[in-house]
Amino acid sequence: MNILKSFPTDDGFYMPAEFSKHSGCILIWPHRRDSWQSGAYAARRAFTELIKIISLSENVTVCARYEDYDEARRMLPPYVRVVEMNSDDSWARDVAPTFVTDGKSIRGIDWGFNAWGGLEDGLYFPWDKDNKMARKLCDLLDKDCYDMRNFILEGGSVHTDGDGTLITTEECLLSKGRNPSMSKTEIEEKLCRTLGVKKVIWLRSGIYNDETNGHVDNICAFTSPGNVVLAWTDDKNDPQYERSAGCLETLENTTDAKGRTIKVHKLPLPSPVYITSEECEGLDNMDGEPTRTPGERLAASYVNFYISNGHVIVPQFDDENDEKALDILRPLFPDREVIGIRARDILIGGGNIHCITQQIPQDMTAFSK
C-alpha cells in the first residue's frame, strides 16, 4: 500500500454512485455496550440478518475485535470474512474509506474523524482505534490510500450520483466541530477535488436529532442519476417537516451537474420512534452518565437503505409506513429486489443500515465474485 499525497481527481479518481456494482462490502463487528443494548447481543443479531442479505450477491468483510473474533465467526456463515480489527465503534460507513476508481483500479481516501465532532460536540473519546481503520482496512485490501486526515469527513455525510453530482447538509459539514477554519467554498472545493465531482448540492439539514449533525444518508439519497428519495412528512407539528420542506425546495430549485431538472420522490417517515425504558436499561453508561434517555426520539428514517447488487436493503420499524417505503422504492431499482430488515436494535445504536455498511467498489478484484 502506498500513502498518497496528491488528490484523486490529479490522477484521474473519482467516487462512484453507491448503485454502481460492487464487489463487496464492509462491516465492523458490534461491541460498544453504551452504544448497543444487551452486550450489544440485539444489534448482531441485527447485523447478521443483514449480512446474510448483502452476501448474497457480493461478498462481505467483517471486522471484530480480538475478544469479539470468535463469537463472529460462530454467528456469520463461514463464507463471510472476518477479520481481526479493533475499533470504538461500528459504524463502517464514517470510518472505512471512501473508495474511488479511474475505471481500473481502485484507491481509498483515509479521513480524518473525530466521532463526529470531536471536542467540540463529538458522541465520545478516544477515536483514535475509528481513526485508524481506513488506512487498515486499505493495507488489508492492498490498495493504495490517500491521506486527507487534515479534513474531517464522515461517509455517511456525503452521497453521489456517480456523474459528477454531490449532495451533502450544511448541518453536518458546516457545524463546528468538523472544519472550522474553512469556509463554505473551501470545502466544496475540497470535496471537488478529492471526489470528482463538479457540482455540490448543500441541503439545509438532515433528520430532526440526528445525532451526527444531519448527515445526508438518513434524508436524501440517489437513487439513479436525477433522481432522489426525500425523507418526507405531512405533519407540519412534526419539527421534521420544515427540514424536509427545507431540503425539497432546494432539489426543486436547483439541478445536477449534467443540467438535469432532479426528480424528488417522497419517502414517508415512520411515525415517531422513541427508545424505551427498557431498551435504556439495557445500555451501560458512558463516563458515569446515560447516553440515551427513556422517551427520547431516535433519528429513524427509510432513507438509511443499503444498495447492494442483488437488493436494496431497508430498515424496517413495525410502522404503518414500512410496506409503503418499499413500494415507493420498488420501481426505482427494478433491477434489484427491495427487501426490509427490523432494524430498531439497530438504530438504538445511533444510525441504521446505510450507516453500518461500506461498499467497496466492482473492481476491487481481490474480492470480486
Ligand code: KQY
The other form holds:
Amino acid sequence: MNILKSFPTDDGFYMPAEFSKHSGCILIWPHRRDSWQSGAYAARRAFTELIKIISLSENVTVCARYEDYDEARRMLPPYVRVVEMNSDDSWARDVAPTFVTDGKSIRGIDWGFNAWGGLEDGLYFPWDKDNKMARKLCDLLDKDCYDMRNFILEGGSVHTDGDGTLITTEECLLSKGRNPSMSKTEIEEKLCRTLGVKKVIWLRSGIYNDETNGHVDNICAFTSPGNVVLAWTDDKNDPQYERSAGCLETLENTTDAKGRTIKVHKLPLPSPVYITSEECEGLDNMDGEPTRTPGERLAASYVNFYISNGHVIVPQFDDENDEKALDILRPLFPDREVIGIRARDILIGGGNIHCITQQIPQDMTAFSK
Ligand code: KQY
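Having seen the form predicted on its own, the form predicted in complex with ligand KQY:
Next comes the full complex, and the chain you just saw is listed first.
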C-alpha cells in the first residue's frame, strides 16, 4: 500500500455514488458497552441480520476486536470475512476509508477522525484506534491510500451523486470541533479536490438531537442524480420541522452540478423515538457518567438506509410510517429490492444502518487479474 500525498482529483479519482456498483461492504462488530446496551448482544443480532442481507449481493468484511473475534465468527455466516482489527466503536461509515475511483481502480481516503468533535464536543476519548482504521483497511484491501488526516471528516457527513454534486450540512462541517481554522470556502475547495465534485450544496442542519452535529446521511440522500429523499414531518410543533423545512428551501432553490433542478421526495419521519429507562440501564457509564438519559429523543430517520447491489436496506422502528417509507423508496430504486429491518437496537448506539456500513466501489482491476 502506498500512502499518497497528492489529491485524488490530481490523479483523476472521484467518489462514485453509493447507488453505483459495489465490490463489497465493510462493517465493525459492535462492542462498546456505553454505546450498545446489554454487552452489545442486541446490536450484534441486528448487525448480523443486516450483514446477511448485504452479503446476498456483496462481499462483506467485518472487523472485530481480538476479544470479540470468536463470537463474531460464530454468529456470522462462513461466507462473511471476519478480520481482527481494533476499534474504539463501530461506525464504519465514519472511520473506514472513503473510496474513490478513476473508473478502473479504486483508492481509499484516510480522513482525520476525532469522534465527532474532538475535545470540543466529541462523543468519546480516546479515538486513536478508530483514527487508524482507514489506513489499516486500505492495507488489508491492498489499495493505495490518500493521507487527508489533517482534515477532519466523517463519511456520514457527505453524500455525492457521482455526477459532480455533493450535499452536506453547515451544522456539521462548520462545527467548532471539526476544522475551526478553515473557512466555508476552504472546506468546499477541499471537498472538491478530494471527492471530485464541482458543486457543494450546503443544507443548514440535520436531524434534531443527532449527536454527530447533524450528519447529512440521516436527513437527506441522493437516490439518483437529480433526485433526493428528505426526512420530513408536517408537525410544526416538532423541532424537526424548521430543520427539514430549511433543507427543502435550499434544495428547491438550487441546481446540481449539471444544472438540473433537484426533485425532493419527502420521506416521513417515524413518530419521535425515546430511549426507555430499561434501555438506559443496559448501557455502561462512560467516565462515571451515563451516556443517555431515560426519555431522551433518538435521531430516528428512514433516510439512514444502505444501498447494496441488490437491496436498499431501510431502518424500521415499529411505527405506522415504516411501511410508508418503504413504499416511497420502492419506485426510486426500481432495480433493487427495498427491504426493512428492525433497527431500534442500532439507533440506541446513536446512528443507523448507513452509519455502520461503508461500501467498496467496484474495482475493475479485480477482473484483469
Ligand atoms: O451516525 C453516525 N454516523 C455515528 C454516530 C455515532 C454515535 C456514537 N455514540
